[in-house]
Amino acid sequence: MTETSPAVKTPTLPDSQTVTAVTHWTDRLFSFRVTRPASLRFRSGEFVMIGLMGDNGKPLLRAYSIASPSWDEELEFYSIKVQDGPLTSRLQHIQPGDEIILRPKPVGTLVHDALLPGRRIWFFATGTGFAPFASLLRDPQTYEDYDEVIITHTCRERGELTYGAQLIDGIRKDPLLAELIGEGFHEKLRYYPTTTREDSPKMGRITDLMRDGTVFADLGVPPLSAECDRAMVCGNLAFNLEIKDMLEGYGLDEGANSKPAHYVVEKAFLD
(Lines of atoms letter the chains of each structure in order from A and count residues from 1; the text may use other names and numbers.)
(Lines give C-alpha, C1' and ligand atoms only; values in the text may rest on other atoms or scores of the structure.)
Protein backbone atom coordinates (compact mmCIF):
# COMPACT_ATOMS: atom_id res chain seq x y z
CA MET A 1 0.00 0.00 0.00
CA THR A 2 1.32 3.44 -0.89
CA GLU A 3 -0.14 6.77 0.10
CA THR A 4 0.56 10.23 -1.23
CA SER A 5 0.67 13.27 0.99
CA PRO A 6 -2.27 15.69 1.06
CA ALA A 7 -2.08 18.81 -1.06
CA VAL A 8 -4.59 21.35 -2.27
CA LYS A 9 -4.81 23.86 -5.08
CA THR A 10 -7.63 25.98 -6.42
CA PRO A 11 -9.99 24.21 -8.88
CA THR A 12 -10.19 25.77 -12.34
CA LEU A 13 -12.19 23.28 -14.48
CA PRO A 14 -16.00 23.48 -14.62
CA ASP A 15 -17.50 21.39 -11.81
CA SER A 16 -13.96 20.56 -10.72
CA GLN A 17 -12.71 19.55 -7.29
CA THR A 18 -9.17 19.15 -6.02
CA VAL A 19 -7.60 15.84 -5.09
CA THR A 20 -6.37 15.98 -1.49
CA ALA A 21 -5.04 12.43 -0.95
CA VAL A 22 -4.50 9.18 -2.88
CA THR A 23 -3.87 5.68 -1.52
CA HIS A 24 -2.90 2.70 -3.69
CA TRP A 25 -4.03 -0.47 -1.93
CA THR A 26 -2.98 -3.02 -4.57
CA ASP A 27 -1.92 -2.95 -8.19
CA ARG A 28 -5.65 -3.06 -9.03
CA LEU A 29 -7.27 -0.88 -6.35
CA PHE A 30 -6.90 2.68 -5.08
CA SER A 31 -8.87 5.27 -3.16
CA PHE A 32 -8.74 9.04 -3.23
CA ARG A 33 -10.21 12.03 -1.47
CA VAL A 34 -11.28 15.33 -3.02
CA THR A 35 -12.65 18.64 -1.85
CA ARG A 36 -16.40 18.79 -1.37
CA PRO A 37 -18.57 21.36 -3.12
CA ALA A 38 -20.15 23.64 -0.53
CA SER A 39 -23.56 23.10 -2.07
CA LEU A 40 -23.41 19.28 -2.20
CA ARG A 41 -25.89 17.44 0.00
CA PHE A 42 -26.23 13.68 -0.29
CA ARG A 43 -27.57 10.65 1.53
CA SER A 44 -24.98 8.10 2.60
CA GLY A 45 -24.92 5.34 -0.03
CA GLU A 46 -25.57 7.57 -3.06
CA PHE A 47 -23.27 8.07 -6.05
CA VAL A 48 -22.19 10.94 -8.29
CA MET A 49 -20.61 11.24 -11.71
CA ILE A 50 -16.89 11.97 -11.60
CA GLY A 51 -14.08 11.91 -14.13
CA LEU A 52 -11.52 13.80 -16.15
CA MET A 53 -11.42 15.84 -19.32
CA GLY A 54 -10.91 13.65 -22.37
CA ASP A 55 -8.36 14.23 -25.10
CA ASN A 56 -11.18 15.62 -27.25
CA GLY A 57 -11.88 18.30 -24.66
CA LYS A 58 -15.11 16.66 -23.50
CA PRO A 59 -15.72 15.32 -19.97
CA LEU A 60 -15.11 11.59 -19.51
CA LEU A 61 -17.39 10.57 -16.62
CA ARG A 62 -18.64 7.47 -14.82
CA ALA A 63 -20.70 6.75 -11.73
CA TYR A 64 -18.83 6.38 -8.44
CA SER A 65 -20.33 5.74 -5.03
CA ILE A 66 -19.33 8.27 -2.41
CA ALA A 67 -17.40 6.23 0.17
CA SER A 68 -17.33 8.97 2.78
CA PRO A 69 -20.34 9.59 5.06
CA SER A 70 -22.69 12.49 4.45
CA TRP A 71 -21.19 14.48 7.34
CA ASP A 72 -17.59 14.36 6.06
CA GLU A 73 -16.03 17.64 4.93
CA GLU A 74 -14.35 15.88 1.98
CA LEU A 75 -15.46 13.21 -0.49
CA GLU A 76 -13.81 9.80 -0.73
CA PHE A 77 -13.96 7.35 -3.64
CA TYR A 78 -12.75 3.76 -4.05
CA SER A 79 -11.82 2.55 -7.53
CA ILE A 80 -10.49 -0.33 -9.56
CA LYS A 81 -7.64 0.22 -12.01
CA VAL A 82 -8.42 -0.86 -15.56
CA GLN A 83 -5.27 -0.46 -17.64
CA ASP A 84 -7.13 -0.01 -20.91
CA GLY A 85 -10.22 1.63 -19.38
CA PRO A 86 -11.17 4.97 -20.92
CA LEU A 87 -11.29 6.65 -17.51
CA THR A 88 -9.55 4.52 -14.87
CA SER A 89 -6.43 4.06 -17.01
CA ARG A 90 -5.91 7.80 -16.43
CA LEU A 91 -7.64 8.30 -13.10
CA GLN A 92 -5.30 5.87 -11.34
CA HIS A 93 -2.44 8.31 -11.92
CA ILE A 94 -3.98 11.33 -10.17
CA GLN A 95 -1.94 13.05 -7.46
CA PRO A 96 -2.83 15.46 -4.64
CA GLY A 97 -3.35 18.88 -6.17
CA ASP A 98 -4.78 17.52 -9.42
CA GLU A 99 -8.34 18.27 -10.44
CA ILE A 100 -11.19 15.94 -11.24
CA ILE A 101 -14.64 16.72 -12.60
CA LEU A 102 -17.52 16.11 -10.20
CA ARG A 103 -21.16 16.58 -11.11
CA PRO A 104 -22.89 17.30 -7.77
CA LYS A 105 -26.17 15.52 -8.47
CA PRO A 106 -26.22 12.51 -6.11
CA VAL A 107 -28.61 9.62 -6.79
CA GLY A 108 -28.85 5.93 -5.96
CA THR A 109 -30.89 3.14 -4.42
CA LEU A 110 -28.58 2.12 -1.56
CA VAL A 111 -30.18 4.47 0.94
CA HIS A 112 -32.08 3.94 4.15
CA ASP A 113 -35.16 5.62 2.69
CA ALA A 114 -35.62 2.69 0.29
CA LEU A 115 -36.00 0.13 3.10
CA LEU A 116 -38.79 -0.64 5.55
CA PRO A 117 -37.88 -0.75 9.25
CA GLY A 118 -36.14 -3.94 10.37
CA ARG A 119 -33.97 -5.41 13.11
CA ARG A 120 -30.88 -6.48 11.15
CA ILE A 121 -29.24 -4.94 8.07
CA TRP A 122 -27.00 -6.90 5.70
CA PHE A 123 -24.55 -5.14 3.37
CA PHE A 124 -23.44 -7.57 0.61
CA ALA A 125 -20.41 -6.37 -1.38
CA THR A 126 -17.92 -7.70 -3.89
CA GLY A 127 -14.77 -5.83 -4.91
CA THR A 128 -15.17 -2.06 -5.08
CA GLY A 129 -18.86 -2.55 -4.33
CA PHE A 130 -17.74 -1.98 -0.75
CA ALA A 131 -17.67 1.80 -1.41
CA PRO A 132 -21.30 2.76 -0.67
CA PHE A 133 -21.18 0.69 2.51
CA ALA A 134 -18.05 2.55 3.59
CA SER A 135 -20.35 5.55 3.68
CA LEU A 136 -23.33 3.83 5.32
CA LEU A 137 -21.18 2.16 7.98
CA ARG A 138 -20.17 5.63 9.19
CA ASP A 139 -23.71 7.01 9.17
CA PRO A 140 -25.38 7.36 12.59
CA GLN A 141 -28.76 6.39 11.09
CA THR A 142 -27.46 2.89 10.32
CA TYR A 143 -26.99 2.20 14.03
CA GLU A 144 -30.12 4.07 15.07
CA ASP A 145 -32.28 2.00 12.70
CA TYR A 146 -30.84 -1.48 13.35
CA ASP A 147 -29.83 -3.66 16.27
CA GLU A 148 -27.27 -5.51 14.17
CA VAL A 149 -25.21 -4.43 11.14
CA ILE A 150 -23.51 -7.14 9.05
CA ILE A 151 -21.12 -6.31 6.21
CA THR A 152 -19.91 -9.13 3.95
CA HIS A 153 -17.11 -8.46 1.49
CA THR A 154 -15.95 -11.02 -1.08
CA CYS A 155 -12.81 -10.52 -3.16
CA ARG A 156 -10.45 -12.73 -5.10
CA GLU A 157 -7.31 -12.06 -3.05
CA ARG A 158 -6.56 -11.04 0.54
CA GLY A 159 -4.95 -7.74 -0.44
CA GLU A 160 -8.22 -6.64 -2.03
CA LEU A 161 -9.85 -6.79 1.41
CA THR A 162 -7.38 -4.32 2.95
CA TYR A 163 -9.34 -1.14 2.28
CA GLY A 164 -12.47 -2.54 3.91
CA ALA A 165 -10.65 -4.19 6.80
CA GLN A 166 -8.80 -1.01 7.72
CA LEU A 167 -11.99 1.03 7.44
CA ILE A 168 -13.85 -1.36 9.76
CA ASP A 169 -11.00 -1.24 12.25
CA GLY A 170 -11.01 2.56 12.09
CA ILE A 171 -14.77 2.72 12.66
CA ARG A 172 -14.48 0.65 15.82
CA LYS A 173 -11.78 2.94 17.22
CA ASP A 174 -12.97 6.34 15.98
CA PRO A 175 -13.80 8.68 18.89
CA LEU A 176 -15.67 11.06 16.55
CA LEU A 177 -18.03 8.29 15.47
CA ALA A 178 -18.52 7.29 19.09
CA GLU A 179 -19.46 10.91 19.82
CA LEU A 180 -21.79 11.13 16.82
CA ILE A 181 -23.42 7.71 17.23
CA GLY A 182 -22.95 6.82 20.88
CA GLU A 183 -20.48 4.79 22.93
CA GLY A 184 -20.60 1.08 22.17
CA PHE A 185 -22.18 1.51 18.72
CA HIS A 186 -19.44 -0.67 17.21
CA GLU A 187 -20.71 -3.70 19.11
CA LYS A 188 -23.56 -3.84 16.58
CA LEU A 189 -21.11 -4.13 13.69
CA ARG A 190 -20.20 -7.56 12.26
CA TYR A 191 -17.60 -7.91 9.51
CA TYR A 192 -17.46 -11.05 7.32
CA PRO A 193 -14.69 -10.98 4.66
CA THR A 194 -14.09 -13.89 2.27
CA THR A 195 -11.75 -14.66 -0.63
CA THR A 196 -12.33 -16.86 -3.67
CA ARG A 197 -8.80 -17.44 -5.04
CA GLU A 198 -6.16 -16.78 -2.39
CA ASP A 199 -6.15 -18.68 0.91
CA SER A 200 -7.61 -16.69 3.81
CA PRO A 201 -9.34 -17.39 7.16
CA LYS A 202 -12.66 -17.70 5.28
CA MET A 203 -12.72 -18.98 1.71
CA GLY A 204 -15.67 -19.06 -0.67
CA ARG A 205 -18.27 -17.02 -2.49
CA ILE A 206 -20.69 -15.45 -0.02
CA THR A 207 -23.67 -16.89 -1.91
CA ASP A 208 -22.28 -20.43 -1.57
CA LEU A 209 -21.61 -19.84 2.13
CA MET A 210 -25.19 -18.70 2.55
CA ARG A 211 -26.60 -21.72 0.73
CA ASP A 212 -24.76 -24.23 2.91
CA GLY A 213 -25.51 -22.26 6.09
CA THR A 214 -21.88 -21.45 6.93
CA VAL A 215 -22.46 -17.69 7.18
CA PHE A 216 -25.35 -18.04 9.58
CA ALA A 217 -23.51 -20.57 11.73
CA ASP A 218 -20.37 -18.41 11.85
CA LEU A 219 -22.32 -15.29 12.83
CA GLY A 220 -24.81 -17.05 15.09
CA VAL A 221 -27.84 -15.61 13.30
CA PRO A 222 -30.78 -17.30 11.55
CA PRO A 223 -31.21 -17.19 7.75
CA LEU A 224 -32.71 -13.98 6.39
CA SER A 225 -36.40 -13.32 6.81
CA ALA A 226 -38.69 -10.51 5.71
CA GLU A 227 -39.76 -10.02 9.31
CA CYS A 228 -36.31 -9.18 10.70
CA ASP A 229 -33.79 -8.62 7.92
CA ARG A 230 -33.05 -5.88 5.41
CA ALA A 231 -30.32 -5.98 2.77
CA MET A 232 -28.33 -3.83 0.36
CA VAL A 233 -26.31 -5.30 -2.50
CA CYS A 234 -23.47 -3.84 -4.57
CA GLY A 235 -21.11 -5.83 -6.77
CA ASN A 236 -20.60 -7.27 -10.22
CA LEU A 237 -23.61 -8.08 -12.39
CA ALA A 238 -23.49 -11.87 -11.90
CA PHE A 239 -23.32 -11.42 -8.12
CA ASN A 240 -26.14 -8.90 -8.07
CA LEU A 241 -28.44 -11.20 -10.04
CA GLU A 242 -27.55 -14.29 -8.01
CA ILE A 243 -28.03 -12.73 -4.61
CA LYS A 244 -31.18 -10.95 -5.78
CA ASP A 245 -32.67 -14.37 -6.54
CA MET A 246 -31.52 -15.67 -3.16
CA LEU A 247 -33.07 -12.75 -1.29
CA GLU A 248 -36.34 -13.29 -3.11
CA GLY A 249 -36.10 -16.94 -2.05
CA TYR A 250 -35.87 -15.83 1.56
CA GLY A 251 -39.12 -13.95 1.07
CA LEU A 252 -37.65 -10.44 0.76
CA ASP A 253 -39.10 -7.94 -1.73
CA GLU A 254 -37.04 -5.40 -3.66
CA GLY A 255 -37.51 -1.79 -2.62
CA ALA A 256 -36.92 1.62 -4.13
CA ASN A 257 -36.91 5.25 -3.08
CA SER A 258 -40.53 5.50 -4.20
CA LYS A 259 -41.59 2.20 -2.63
CA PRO A 260 -39.54 1.00 0.39
CA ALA A 261 -39.32 -2.75 0.93
CA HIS A 262 -36.86 -5.36 2.25
CA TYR A 263 -33.76 -5.08 0.03
CA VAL A 264 -32.17 -2.90 -2.66
CA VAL A 265 -29.56 -3.49 -5.35
CA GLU A 266 -27.35 -0.82 -6.90
CA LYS A 267 -27.59 -1.17 -10.67
CA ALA A 268 -25.83 1.99 -11.81
CA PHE A 269 -22.32 0.56 -12.15
CA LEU A 270 -20.30 -2.62 -11.92
CA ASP A 271 -17.01 -3.35 -10.18
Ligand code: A2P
Contents of the next structure:
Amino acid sequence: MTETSPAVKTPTLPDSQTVTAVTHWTDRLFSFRVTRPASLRFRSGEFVMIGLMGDNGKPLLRAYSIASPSWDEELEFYSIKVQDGPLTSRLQHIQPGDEIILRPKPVGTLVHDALLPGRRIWFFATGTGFAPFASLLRDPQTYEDYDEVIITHTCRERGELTYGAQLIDGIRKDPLLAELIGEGFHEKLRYYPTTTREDSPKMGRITDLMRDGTVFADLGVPPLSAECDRAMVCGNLAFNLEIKDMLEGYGLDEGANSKPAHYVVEKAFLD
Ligand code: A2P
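Please could you give me the other form, the form predicted in complex with this ligand, since above is the form predicted on its own?
Zooming out: every chain and molecule, the one shown earlier first.
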Protein backbone atom coordinates (compact mmCIF):
# COMPACT_ATOMS: atom_id res chain seq x y z
CA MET A 1 0.00 0.00 0.00
CA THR A 2 1.44 3.38 -0.98
CA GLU A 3 0.53 6.60 0.76
CA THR A 4 1.46 9.91 -0.82
CA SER A 5 1.42 13.40 0.55
CA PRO A 6 -0.87 16.00 -1.03
CA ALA A 7 1.31 18.92 0.03
CA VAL A 8 4.95 19.12 1.13
CA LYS A 9 5.40 21.06 4.39
CA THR A 10 8.36 23.32 5.07
CA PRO A 11 10.98 21.36 7.08
CA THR A 12 11.74 22.57 10.61
CA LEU A 13 14.72 20.41 11.75
CA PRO A 14 18.30 21.00 10.47
CA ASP A 15 19.17 18.67 7.56
CA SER A 16 15.58 17.49 7.48
CA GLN A 17 13.61 16.32 4.46
CA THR A 18 9.91 15.66 4.08
CA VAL A 19 8.51 12.19 3.44
CA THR A 20 6.43 12.17 0.22
CA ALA A 21 5.43 8.50 -0.08
CA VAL A 22 5.65 5.25 1.88
CA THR A 23 5.08 1.73 0.54
CA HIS A 24 4.93 -1.38 2.75
CA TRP A 25 6.01 -4.42 0.74
CA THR A 26 5.89 -7.11 3.44
CA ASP A 27 5.79 -7.14 7.22
CA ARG A 28 9.64 -6.96 7.08
CA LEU A 29 10.20 -4.48 4.22
CA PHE A 30 9.15 -0.98 3.20
CA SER A 31 10.33 1.80 0.94
CA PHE A 32 9.83 5.54 1.15
CA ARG A 33 10.50 8.68 -0.81
CA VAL A 34 11.63 12.03 0.56
CA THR A 35 12.31 15.48 -0.84
CA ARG A 36 15.84 15.94 -2.20
CA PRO A 37 18.09 18.75 -0.98
CA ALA A 38 18.68 21.05 -3.95
CA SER A 39 22.45 20.83 -3.49
CA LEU A 40 22.66 17.00 -3.19
CA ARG A 41 24.64 15.38 -6.00
CA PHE A 42 25.48 11.67 -5.74
CA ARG A 43 26.81 8.82 -7.81
CA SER A 44 24.47 5.84 -8.34
CA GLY A 45 25.23 3.19 -5.72
CA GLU A 46 26.25 5.60 -2.95
CA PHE A 47 24.69 5.86 0.50
CA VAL A 48 23.85 8.66 2.94
CA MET A 49 23.14 8.80 6.67
CA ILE A 50 19.45 9.17 7.44
CA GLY A 51 17.38 8.87 10.59
CA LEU A 52 15.14 10.43 13.19
CA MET A 53 15.65 12.54 16.28
CA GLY A 54 16.20 10.26 19.29
CA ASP A 55 14.37 10.61 22.60
CA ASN A 56 17.58 12.05 24.06
CA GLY A 57 17.47 14.91 21.55
CA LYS A 58 20.37 13.47 19.52
CA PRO A 59 19.95 12.31 15.92
CA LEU A 60 19.69 8.52 15.50
CA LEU A 61 21.26 7.90 12.09
CA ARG A 62 22.01 4.84 9.93
CA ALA A 63 23.60 4.39 6.52
CA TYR A 64 21.06 3.90 3.72
CA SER A 65 21.83 3.32 0.05
CA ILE A 66 20.02 5.74 -2.21
CA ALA A 67 17.67 3.57 -4.29
CA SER A 68 16.57 6.30 -6.69
CA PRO A 69 18.56 7.30 -9.76
CA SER A 70 20.63 10.49 -9.69
CA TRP A 71 18.28 12.18 -12.18
CA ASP A 72 15.21 11.74 -9.92
CA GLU A 73 13.98 14.91 -8.22
CA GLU A 74 13.21 12.96 -5.01
CA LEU A 75 15.21 10.37 -3.06
CA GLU A 76 14.03 6.81 -2.45
CA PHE A 77 15.15 4.37 0.25
CA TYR A 78 14.39 0.68 0.80
CA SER A 79 14.44 -0.57 4.36
CA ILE A 80 14.02 -3.56 6.59
CA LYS A 81 11.72 -3.28 9.65
CA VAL A 82 13.43 -4.57 12.77
CA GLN A 83 10.81 -4.62 15.52
CA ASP A 84 13.33 -3.93 18.30
CA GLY A 85 15.78 -2.00 16.09
CA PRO A 86 16.59 1.45 17.50
CA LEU A 87 15.83 3.25 14.23
CA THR A 88 13.63 1.05 12.03
CA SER A 89 11.19 0.20 14.85
CA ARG A 90 10.25 3.90 14.59
CA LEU A 91 11.09 4.65 10.96
CA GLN A 92 8.61 2.01 9.74
CA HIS A 93 5.78 4.22 11.04
CA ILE A 94 6.67 7.36 9.05
CA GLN A 95 3.87 8.90 7.00
CA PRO A 96 3.82 11.34 4.10
CA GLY A 97 4.35 14.84 5.49
CA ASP A 98 6.65 13.63 8.32
CA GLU A 99 10.26 14.79 8.48
CA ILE A 100 13.40 12.67 8.58
CA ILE A 101 17.01 13.74 9.04
CA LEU A 102 19.27 13.34 6.00
CA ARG A 103 22.97 14.23 6.06
CA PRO A 104 23.70 15.24 2.46
CA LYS A 105 27.17 13.62 2.20
CA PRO A 106 26.95 10.65 -0.16
CA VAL A 107 29.75 8.05 -0.06
CA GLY A 108 30.26 4.38 -0.95
CA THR A 109 32.17 1.80 -2.94
CA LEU A 110 29.43 0.48 -5.28
CA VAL A 111 30.22 3.03 -7.96
CA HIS A 112 31.21 2.66 -11.58
CA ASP A 113 34.40 4.64 -10.90
CA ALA A 114 35.72 1.75 -8.74
CA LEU A 115 35.64 -0.74 -11.64
CA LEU A 116 37.88 -1.18 -14.66
CA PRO A 117 36.15 -1.39 -18.05
CA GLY A 118 34.56 -4.79 -18.77
CA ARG A 119 31.97 -6.47 -21.02
CA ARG A 120 29.45 -7.79 -18.49
CA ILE A 121 28.46 -6.46 -15.07
CA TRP A 122 26.93 -8.62 -12.34
CA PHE A 123 24.92 -7.02 -9.51
CA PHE A 124 24.65 -9.58 -6.68
CA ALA A 125 22.05 -8.69 -4.01
CA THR A 126 20.39 -10.35 -1.05
CA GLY A 127 17.43 -8.83 0.84
CA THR A 128 17.56 -5.02 1.09
CA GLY A 129 20.96 -5.16 -0.62
CA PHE A 130 18.91 -4.58 -3.77
CA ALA A 131 18.70 -0.84 -2.92
CA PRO A 132 21.92 0.48 -4.50
CA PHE A 133 21.17 -1.54 -7.63
CA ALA A 134 17.72 0.05 -7.87
CA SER A 135 19.70 3.23 -8.49
CA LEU A 136 22.41 1.72 -10.70
CA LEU A 137 19.84 -0.12 -12.86
CA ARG A 138 18.31 3.25 -13.75
CA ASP A 139 21.64 4.92 -14.50
CA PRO A 140 22.38 5.37 -18.22
CA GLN A 141 26.09 4.78 -17.54
CA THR A 142 25.37 1.16 -16.56
CA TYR A 143 24.17 0.44 -20.10
CA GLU A 144 26.78 2.65 -21.77
CA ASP A 145 29.65 0.86 -20.01
CA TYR A 146 28.50 -2.77 -20.46
CA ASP A 147 27.09 -5.08 -23.14
CA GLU A 148 25.28 -7.15 -20.52
CA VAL A 149 23.84 -6.26 -17.09
CA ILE A 150 22.86 -9.18 -14.82
CA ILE A 151 21.08 -8.54 -11.52
CA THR A 152 20.67 -11.48 -9.14
CA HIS A 153 18.50 -11.13 -6.04
CA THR A 154 18.22 -13.81 -3.37
CA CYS A 155 15.57 -13.48 -0.66
CA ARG A 156 13.99 -15.81 1.85
CA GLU A 157 10.45 -15.48 0.46
CA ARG A 158 8.75 -14.51 -2.79
CA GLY A 159 7.14 -11.37 -1.32
CA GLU A 160 10.61 -10.00 -0.59
CA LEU A 161 11.37 -10.00 -4.31
CA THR A 162 8.40 -7.75 -5.19
CA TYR A 163 10.12 -4.37 -4.79
CA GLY A 164 12.90 -5.40 -7.18
CA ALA A 165 10.63 -7.26 -9.59
CA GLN A 166 8.27 -4.28 -9.92
CA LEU A 167 11.16 -1.90 -10.38
CA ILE A 168 12.62 -3.97 -13.18
CA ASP A 169 9.21 -4.38 -14.77
CA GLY A 170 8.82 -0.60 -14.60
CA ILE A 171 12.21 -0.05 -16.24
CA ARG A 172 11.23 -2.38 -19.07
CA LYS A 173 7.76 -0.93 -19.61
CA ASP A 174 8.16 2.80 -19.01
CA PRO A 175 8.98 4.52 -22.32
CA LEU A 176 10.14 7.71 -20.57
CA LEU A 177 12.55 5.73 -18.43
CA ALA A 178 13.72 3.86 -21.51
CA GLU A 179 14.43 7.17 -23.18
CA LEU A 180 16.36 8.38 -20.14
CA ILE A 181 18.40 5.20 -19.73
CA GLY A 182 19.18 4.89 -23.40
CA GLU A 183 18.35 2.74 -26.38
CA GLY A 184 19.10 -0.96 -26.44
CA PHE A 185 19.07 -1.47 -22.66
CA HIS A 186 16.20 -3.97 -22.98
CA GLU A 187 18.43 -6.58 -24.54
CA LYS A 188 21.22 -5.95 -22.03
CA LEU A 189 19.27 -6.26 -18.77
CA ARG A 190 18.90 -9.77 -17.26
CA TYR A 191 17.10 -10.44 -13.97
CA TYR A 192 17.74 -13.60 -11.89
CA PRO A 193 15.61 -13.75 -8.71
CA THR A 194 15.88 -16.70 -6.30
CA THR A 195 14.28 -17.67 -2.98
CA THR A 196 15.61 -19.89 -0.24
CA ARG A 197 12.70 -20.51 2.15
CA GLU A 198 9.61 -20.45 -0.05
CA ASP A 199 8.86 -22.12 -3.38
CA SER A 200 9.48 -19.99 -6.44
CA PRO A 201 10.54 -20.61 -10.05
CA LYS A 202 14.21 -20.59 -8.96
CA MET A 203 15.12 -21.89 -5.52
CA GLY A 204 18.48 -21.69 -3.78
CA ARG A 205 21.20 -19.35 -2.65
CA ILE A 206 22.87 -17.62 -5.59
CA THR A 207 26.26 -18.77 -4.30
CA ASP A 208 25.21 -22.45 -4.48
CA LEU A 209 23.63 -21.91 -7.91
CA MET A 210 26.92 -20.44 -9.14
CA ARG A 211 28.99 -23.21 -7.60
CA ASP A 212 27.02 -25.96 -9.35
CA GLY A 213 26.89 -23.98 -12.62
CA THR A 214 23.08 -23.55 -12.68
CA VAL A 215 23.22 -19.74 -13.04
CA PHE A 216 25.59 -19.86 -15.97
CA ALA A 217 23.57 -22.59 -17.72
CA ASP A 218 20.28 -20.70 -17.12
CA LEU A 219 21.65 -17.42 -18.45
CA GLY A 220 23.77 -18.94 -21.19
CA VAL A 221 26.93 -17.15 -20.09
CA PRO A 222 30.34 -18.56 -19.10
CA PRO A 223 31.53 -18.44 -15.48
CA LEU A 224 33.02 -15.10 -14.47
CA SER A 225 36.48 -14.10 -15.64
CA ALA A 226 38.66 -11.07 -14.90
CA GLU A 227 38.88 -10.40 -18.61
CA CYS A 228 35.11 -9.94 -19.22
CA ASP A 229 33.23 -9.67 -15.96
CA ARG A 230 32.79 -6.98 -13.33
CA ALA A 231 30.73 -7.39 -10.15
CA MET A 232 29.10 -5.34 -7.44
CA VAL A 233 27.93 -7.10 -4.29
CA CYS A 234 25.49 -5.92 -1.62
CA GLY A 235 23.93 -8.23 0.94
CA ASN A 236 24.21 -9.62 4.41
CA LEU A 237 27.66 -10.12 5.89
CA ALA A 238 27.87 -13.91 5.46
CA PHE A 239 26.81 -13.60 1.83
CA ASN A 240 29.31 -10.82 1.12
CA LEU A 241 32.18 -12.86 2.56
CA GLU A 242 31.20 -16.01 0.71
CA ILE A 243 30.75 -14.40 -2.68
CA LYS A 244 33.91 -12.32 -2.25
CA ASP A 245 35.81 -15.58 -1.87
CA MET A 246 34.13 -16.98 -4.96
CA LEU A 247 34.89 -13.88 -7.03
CA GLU A 248 38.55 -14.08 -5.98
CA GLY A 249 38.40 -17.74 -7.04
CA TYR A 250 37.27 -16.66 -10.53
CA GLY A 251 40.37 -14.43 -10.63
CA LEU A 252 38.67 -11.09 -9.92
CA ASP A 253 40.37 -8.47 -7.72
CA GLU A 254 38.60 -6.09 -5.34
CA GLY A 255 38.50 -2.46 -6.48
CA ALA A 256 38.04 0.87 -4.75
CA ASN A 257 37.44 4.48 -5.74
CA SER A 258 41.17 5.09 -5.48
CA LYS A 259 42.17 1.86 -7.24
CA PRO A 260 39.62 0.52 -9.75
CA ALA A 261 39.63 -3.27 -10.30
CA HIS A 262 37.11 -6.05 -11.03
CA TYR A 263 34.59 -6.11 -8.18
CA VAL A 264 33.34 -4.08 -5.20
CA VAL A 265 31.38 -5.02 -2.07
CA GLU A 266 29.13 -3.15 0.34
CA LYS A 267 27.22 -4.43 3.34
CA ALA A 268 23.42 -4.11 3.21
CA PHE A 269 22.84 -1.86 6.17
CA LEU A 270 20.75 -3.36 8.95
CA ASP A 271 19.31 -1.75 12.03
P1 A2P B 1 18.94 -18.51 3.66
O2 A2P B 1 17.46 -18.43 3.75
O3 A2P B 1 19.43 -19.85 3.18
O4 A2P B 1 19.65 -18.06 4.91
P5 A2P B 1 18.53 -12.35 5.24
O6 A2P B 1 17.08 -11.97 5.08
O7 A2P B 1 18.83 -13.20 6.42
O8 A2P B 1 19.46 -11.17 5.13
O9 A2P B 1 18.87 -13.27 3.98
C10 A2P B 1 18.59 -12.87 2.67
C11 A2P B 1 18.92 -14.00 1.74
O12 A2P B 1 20.34 -14.21 1.70
C13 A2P B 1 18.29 -15.31 2.17
O14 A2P B 1 17.70 -15.90 1.04
C15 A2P B 1 19.47 -16.10 2.67
O16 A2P B 1 19.37 -17.49 2.47
C17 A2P B 1 20.59 -15.59 1.81
N18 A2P B 1 21.91 -15.84 2.41
C19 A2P B 1 22.26 -15.74 3.70
N20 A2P B 1 23.56 -16.06 3.88
C21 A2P B 1 24.05 -16.37 2.66
C22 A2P B 1 25.31 -16.80 2.18
N23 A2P B 1 26.36 -16.94 2.99
N24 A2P B 1 25.43 -17.02 0.86
C25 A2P B 1 24.38 -16.89 0.04
N26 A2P B 1 23.16 -16.48 0.43
C27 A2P B 1 22.98 -16.24 1.72
